[in-house]
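What follows is a single chain, given as structure tokens, in the form predicted on its own.
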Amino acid sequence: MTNPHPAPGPGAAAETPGSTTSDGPQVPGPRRSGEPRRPTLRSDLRASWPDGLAALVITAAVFVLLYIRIRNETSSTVTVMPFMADADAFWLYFLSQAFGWSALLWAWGTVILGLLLSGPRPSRLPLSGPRLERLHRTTSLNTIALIAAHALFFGAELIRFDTAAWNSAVATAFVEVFVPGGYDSGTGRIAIPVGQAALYLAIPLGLLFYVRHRIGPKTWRVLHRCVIVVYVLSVWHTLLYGTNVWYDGWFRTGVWLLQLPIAALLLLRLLRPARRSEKLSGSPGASAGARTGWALRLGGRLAVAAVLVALVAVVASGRDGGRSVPPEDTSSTHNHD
């Protein structure tokens, strides 16, 4: 997953380093000694072992958290699900939802990265600018492969259990983690599937900064800012069928928290944009070209600001879409679908 709203193409901050004019071309920094001249996927893989590797232990923490809160049944998804008391019987789908709480995690890293590298960001950064842009580059990279995992470790869950042949077992599970529709019970019909569409989308888009001298600047910055797309999507499944955030509380609104830094720095993105074109005008201009441009970039800028609104709200309120936690006795009285 990259960068929602990306600094200016070719010759800006994700190809050389130097200084940027307000629209113009970049001037090109000196470059390290063997550092090739243009990041290649190759390149970024090589350079993402430590933030993978640190991808993994984050993981295996959460995992080792969520079965030590399942044998002590103080998750909710004991009372979500009661029959997954038995941790050990399990482990596959706790396994898979560690995957998927680091992938957020690092979707939401990226993300923020991202942002204070296309935008207005703090005049000193632990990072320079090139090493912001590396890092980037890979926790998206990982954040795709967590995406991935998290899938992957699911299907898994879903073959083990599964009473059938083999070959029956791995094509129904295919279908139902991998085929939009084929999972049909429960939340599972809206919420799988829109898991599906932050990693379909998220393959393409993240990777297509690769490529980008091939389709040129243009497209990718316009293919490239629909990656905010896939992190919603990733939010949105994770607030409709995470087990963990199923009911009202602090957890769920932790989550809904996080949402504040990337609606505040996406609003100072538009508000402050680094390219000329994008800033918004004193007037629409005579065109219907000019006057449409003007229209959209204002309500992008009032569409996000109202996003921030609801947010502040959400969180305040404490009212954030999740489930009453019902009775103790949940046997003939609560719909866990």
Contents of the next structure:
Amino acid sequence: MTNPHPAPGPGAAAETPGSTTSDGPQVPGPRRSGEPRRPTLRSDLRASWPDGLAALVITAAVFVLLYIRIRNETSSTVTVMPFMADADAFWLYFLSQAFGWSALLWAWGTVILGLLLSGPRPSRLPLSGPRLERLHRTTSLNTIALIAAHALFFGAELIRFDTAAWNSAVATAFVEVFVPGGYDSGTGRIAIPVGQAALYLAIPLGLLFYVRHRIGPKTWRVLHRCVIVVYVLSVWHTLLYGTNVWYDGWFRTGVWLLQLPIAALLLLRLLRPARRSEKLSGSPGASAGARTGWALRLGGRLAVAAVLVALVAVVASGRDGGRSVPPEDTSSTHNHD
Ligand code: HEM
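Given the form predicted on its own above, produce the structure of the same protein in the form predicted in complex with protoporphyrin IX containing FE.
In what comes next, the whole complex appears, and the chain from above leads the way.
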């Protein structure tokens, strides 16, 4: 979830602000005084506090909303796990949920920014290229932090309710929250590993940007294109396991609706990439390798178009996997199926 326009190889030339190569726009825009030539993890971490603060404010607001809905028993989390009606006892769980929502919102935002960077950029965008790029990088860093907070507060909740000795409670919670397969019940057997995969993929596919001069910009670019998988896994995890989107209803439909701009921008990015070298040529080419590559790229574009049509169908039909009844066993956090 970081800069899709890495320098095309060592040599400062490519990093010269505003430079353009035959392959289209490179690192856009003039550097401000004092800004390092190459963005570093440290400089981006320093620059990430404004949107980080905004994310914390939104997390706090979501937490208050979830807490109030639990108190007045209008939250679907209470129908899935009625014992959670005691809002003061389970505030850590609701805080984890709140961080889950701000993580998903930030993931959505940074994917949109990334697709605007690598696809056709609207001319009247209020942000310059370098600003857009840096915002994409800082929101990515904050997304990883928000996901980690979401998982950690869930772990803290498990420890709080574990009657075993402290160290074994911590060990059990660590395994359940961070070890794929460690969470062994109900839909969680799928939903938690899906969430873990999103977290564990987000870290390398995002942070490798800061060592792209070591791994090579081409390798970085190819790896970074896969980052959309992190987003897809995050949405799937939420729709599978989120108790606030458990039932059919406007909120669940809203989460589906928010995927339409992502799919549309992704298709646009594939059809009109910012880099000319990524354009799909009119003919498959002479060699077998060229034809296979061309077919795969065409297939990718058709697949995204099909996803867009499927999303419209899901939203229009309302058949979005929402449940109509609470799970059979509503006695524990672990069994909501
Ligand atoms: C180690 C990885 C993860 C773990 C252990 C984890 C754990 C959980 C759990 C236990 C729930 C159910 C909460 C409920 O009852 O509603 C949940 C829901 C959720 N998770 Fe995750 N998750 C992980 C990764 C992610 C990621 C990567 C995202 C998004 C970027 C995310 C966003 C959400 C959201 C939005 C919900 C719905 C909460 C609600 O319905 O209120 N999670 N997660």
